[in-house]
Amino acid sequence: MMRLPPFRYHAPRTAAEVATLLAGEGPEAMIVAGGTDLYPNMKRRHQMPKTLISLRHVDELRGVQMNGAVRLGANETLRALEWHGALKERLPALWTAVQSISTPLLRNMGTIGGNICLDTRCNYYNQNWEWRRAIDFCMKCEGTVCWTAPSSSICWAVNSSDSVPVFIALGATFTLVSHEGERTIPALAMFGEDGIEYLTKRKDEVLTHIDIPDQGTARSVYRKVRRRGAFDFPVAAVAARVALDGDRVADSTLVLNAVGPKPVVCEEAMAYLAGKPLSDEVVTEAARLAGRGAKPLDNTDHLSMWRKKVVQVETRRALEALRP
């Protein structure tokens, strides 16, 4: 049986208390919300914080506000968002992403903020301590070499969050609070290129809210590839948002995920779509251009070349679903 290492536990009731505790405890403290990712990592000795600061009783980090724009409390459970009828109607891509995460039991516990901050994943990392010791540890935890790309100076563990590409596609912003104050950043700016330092959020900051601007007439969709139709993390994912002017694309955003340490915004494909109708030819070429941005490696389920090809297939299907 894998057991948790010893740790101190705090249960503050306000975001300000959380920020104060983070500042006082230093880098050896971590935030826990639902714990569906952190606790298994602690059991496998991937992460061993000496102090956990729980968000369970911080009510100000819950709730869904809709008034044109949408504001989500970072501590709102995935299950609550899945059951939110208005969210499904207003933001179908986000609803699709949320209801695809893991299983109902874990969605009852997991939070939207936790999914945003989900640890990066890799076949060489997400193993128990004994397995990792047998092959020697990787640079993400205790070692010095990335076993996915041994000559690389960075870790290639994969961002496997379902909600992140959707938030980027929808132009969302994240609010972060520390003892020094509050700051708001675009969703894409939250994520780094290295699978170890995968978040730009500082250790003393807590994610409090997600703000999504009014989408107007724009439509969005999320598509996810995984071996099983439930529980599994994505091995390739596409979030697409398109605003049309008549039958032509006025504005679009295409975001890939689970193909590298950081979500990929398909700038080339988006530029190509501008001003064009979503015809079969245009959609096929845009999907090809989007696929060029995917550089998966063999560190998750399925072969990397197959994942690269399936990105094009899923991008094409996403754009087809957004036709008028």
Partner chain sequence: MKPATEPDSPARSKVQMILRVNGESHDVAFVPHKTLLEVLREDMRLTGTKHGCELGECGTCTILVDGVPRLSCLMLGLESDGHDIRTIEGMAGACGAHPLQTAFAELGAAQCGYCTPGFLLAAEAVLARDPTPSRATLVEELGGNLCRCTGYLKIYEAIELAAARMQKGTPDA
Contents of the next structure:
Amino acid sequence: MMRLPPFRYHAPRTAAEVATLLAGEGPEAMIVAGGTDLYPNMKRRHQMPKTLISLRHVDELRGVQMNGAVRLGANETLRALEWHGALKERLPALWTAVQSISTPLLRNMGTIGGNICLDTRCNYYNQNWEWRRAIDFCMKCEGTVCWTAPSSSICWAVNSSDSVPVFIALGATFTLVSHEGERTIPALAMFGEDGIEYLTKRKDEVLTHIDIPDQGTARSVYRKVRRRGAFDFPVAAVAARVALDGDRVADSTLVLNAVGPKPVVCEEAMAYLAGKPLSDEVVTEAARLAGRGAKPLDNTDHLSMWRKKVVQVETRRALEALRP
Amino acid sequence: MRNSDEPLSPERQGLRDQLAEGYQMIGKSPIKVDAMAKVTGQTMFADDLSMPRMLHCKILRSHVAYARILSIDTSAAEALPGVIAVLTGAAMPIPFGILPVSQDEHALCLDRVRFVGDPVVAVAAVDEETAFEAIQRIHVEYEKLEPVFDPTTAIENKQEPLHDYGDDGNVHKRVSMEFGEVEEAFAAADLVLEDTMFFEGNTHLPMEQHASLAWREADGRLTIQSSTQTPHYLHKAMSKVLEMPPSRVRVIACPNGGGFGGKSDPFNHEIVVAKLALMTNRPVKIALTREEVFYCHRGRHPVLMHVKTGFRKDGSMTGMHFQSLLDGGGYGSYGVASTYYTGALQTVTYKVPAYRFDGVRCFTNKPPCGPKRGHGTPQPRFALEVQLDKAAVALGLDPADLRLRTLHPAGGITANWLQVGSMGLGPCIEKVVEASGWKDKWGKLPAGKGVGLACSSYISGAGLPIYWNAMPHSGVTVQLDRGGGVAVFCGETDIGQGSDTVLAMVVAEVLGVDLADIRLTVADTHTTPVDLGSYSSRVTVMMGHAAFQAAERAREVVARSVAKRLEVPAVRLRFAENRVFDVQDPENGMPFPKAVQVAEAEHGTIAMAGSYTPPASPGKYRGAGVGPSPAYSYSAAVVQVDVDLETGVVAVEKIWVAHDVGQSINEMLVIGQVEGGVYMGLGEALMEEMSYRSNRFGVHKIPSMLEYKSPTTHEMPPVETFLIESPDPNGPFGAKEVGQGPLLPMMPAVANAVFDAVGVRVDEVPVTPDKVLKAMQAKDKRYGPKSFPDLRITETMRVKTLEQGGDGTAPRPPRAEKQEVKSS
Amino acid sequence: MKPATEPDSPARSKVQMILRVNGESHDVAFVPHKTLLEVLREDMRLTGTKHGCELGECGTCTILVDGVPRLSCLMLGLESDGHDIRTIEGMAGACGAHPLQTAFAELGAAQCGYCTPGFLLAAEAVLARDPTPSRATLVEELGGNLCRCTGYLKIYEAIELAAARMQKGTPDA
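Given the form predicted on its own above, what does the protein look like in the form predicted in complex with its partner chain?
Entire complex below, previous chain first.
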């Protein structure tokens, strides 16, 4: 039986108490919400926090508020979002992403905040301690080399969140609270450049909520590539948002994920799309440009060359789905 | 039922007459005898067991692929509070292994480790956490050796051999045999096809991780309860390594939470907990982690194959030359048998007049391969069925018609001297062709959609036991009590396939009692007659015969007494609905309990035994031990796929499968086995593979439930199952196997369907999207291995076929028949 | 595993709490880092809840928490405080098996039976939400439970049979 290492456990009732505890416990404390990412990691000894601060009693971080904009409590379960009829109607791309996460059982436990903060993944890393010892460990945990790219100075563990590219595409912001106060950042600014420092969230901060602006007439889709229809993390994913002016693109956002340590905003493709109709030619070229930003390596399921090809196909299909 | 020279007694004739009038139980679908326990959580699997004072065991495993052990320092582990015992290989120097010819494993490695995951030191502690911690404090000093990870390198013998036995260097086994004149057959052919294909290894992935609990009884005897499919072979291995007489060792197989062949070797951890229990005089349990289950492995061998076949214009074969190179992993396991099996059953489906087989198995520094559902035969079956599809296209024939024209006749003897009994492959093909609308679909669906057909056959148990002996393969005791209860004892092990239910149903059919009145004691070497185990699809046929014989003998005793009491000729007695009565005057009878009392008063306690030994095979040459079976099952399947033209992703939309099971004992369980086989085959066809990081010391790339891809509900298409019942003279009630055969057509059927959908050949399993895409972009519209290495065959055994006037022997007599490997 | 802490670390002293399992309150003591799976199996001897990976990758250890199926390997015993836990042992009542259990047995939906408790509890939750689930719903909602024996087909059939019987109000045939 894979077992957890020992830890101290706190279950405060408010976000402020969480922030106070985090400040008091220092960097060896970690937040746990659903536990579906952290507990497996702890069982594999990726993380061995001395203290766990659970959000399970922090009810103020739950709930969905909708007016023109949408606010999600970070501690809301994925399942609650999946079963939120109005959310599905309003933000179908987000619903698709949330509904595609792992399995119904895991979505009953995992939270949206947890999916945003999902540890980067790599099949040199997501192994138990003895396995990692057999490869002399890796840069992300206890070692020095990234075996995915041995000459690399950065870690290539993959951002495998389904919801993150959608939040970026929708222009969402994340609010972080610490004992020093609150700050709100654009979704993209949450993510660091490498698989180790993959979050800009400080260790003393807790993600409290997500705000998604009114989408107006813009429509979005999310497409995910994986081996099986459940369990699997994406090995390539694309979130696309397009606002049309007549049949022409007024504004768009294309975001790739699971093709590198950080979500990729496809600026070149977005600039290309501006003012153009979503013709076969245009979507094909935009997908080609978007695909340039994908740097899949051999550290997930499926061959990296195949992922590189397929991310273009899926980007094109995403754009096709957004035609008027 | 069975042919026998002895004249039938009136009592036995009465049973024959009764069965001829119709079955009460056979072919119906009563619920499994263990079903309610399973759905209520009462079934105790091995890890569910616990005992007072029980210790927990963890094993330190090698983190290097190949090395000499220089020293082991366990002092820090021993000093940890809560650690009760630390065990190294030195305490168990006697080797073991499933096959007599491959006694190459040690419970803990003695001097060398041979793959990442090989067991080195074991700890028993008061709890699992302490044992976890203790193994981390053990220091093992290794001198690394150069590992080898693939058989095409291993066969060159440039590394230090993994073992000091085998055919040469890292070649564990080399086989070559020819039946008839293959070169002449090719010369006579209108079309000769040569294909090189690869089947990647994969594993069983039972949901239950292996677990074992051992303790020393107060009288000094040893007992182990374990998740094993083969308690009898574990019993032998434990007795050997622990140097205890078998009579003092008791092995109880727990219900297996899935086996599929993965729990049919005696395992190091089983012997380790037994040794620790003897050392500490406390119960010791081990429950493996999922990762460790991947290191137990014994799954499908990766096999590189070259097949050359001559065809006539009508699609019939003139001859075949099949070559296979098996990647064996670090130990022998069943590997010698696996090697023979990659060449054995090509001949039993279609007529192959001349046949040559060359096979080589190499050792590599990876977890050992062994028997997984289909043992050694899915790989060659894939190659053969895909090549037939290519032949049909080349000859302008419908692949279904080609197969129907070349079927091996029922009751015939194959080129390699296998005795075919009942043979329902023709009706199987006809059924799936009709149900799937094959004639309107094959070659006619729009781009991206396609159908593929493939067939298979499998043994219903191996004709010879794993170790040479002349004793029965299965024994059953039936004991009747005055209350009407029937106690049945048999060494068989239920691994989910329903063998307990088959045992009870056979006895109930003969004695005419309710299933609820039958009490089973199974899989316990202390109390039950030997049954060799749940492998090679042998249980229904072999245990079924033994159970029938035991029940028939008990019935005979009862019938004799009841006939006297009722003053009715014994031949007229019928046993049904818990009564014994005169068939001509059903009112004249008595309840079954009363019948037992009458008989017991006359004869004393009624306890009868039955047993079964398979018939001798016509093949007498060296190597003829692998392939013979009392009966062969047959399957055919049509798979319909939708291939994404841009990504190469293959979605299976529907499957039609027909299986010739001879006669269903429990129809619901038979269909369950077909569906389960289809599922597992689909996983192999599309996504499952064992892969290793040769860049990082040969670690298993993905030893987890998440990354070893087992199909979920989303990947499983609707399946239409058809049972073909062509009762086999060698089967109990005519029954043949169903546990393994229906898996086999899936892989070739998917590959053939992909060809129909997008016009490319993926000559490799699994058929993954990147391979489909690469094939679509390739000039020759093919993805697969390009070359096949020289197997360095120096001597080929030549055997005349029956058509050539042969007698089943090779010209030179076998050298050492008794040491030879006999079966799977 | 990497060494964690010394065995006498204060994080290893047991906590005592009342767990509500299968409608009964149990006074249980366990170390805080034990998962509910471990507490159920090891401290309460409720071994009907099985395990296949302990990492949330197979669904074998599924239990119901306030009627919602969850992975007992990924929640702490501590975290079940104040919740109603239901395991396979609580599925059959005094008057007999649950219709799902009966249907699973009758239709051969349990082969080796190891994944069965998890499937049964997940299925019970499905039927609580949707008394007449479509095949598509079953595929989706049972997507987190792996079975290596059945290919899922007999499991679907059994759930559909149980659903039909529960609609009609007949517990079994």
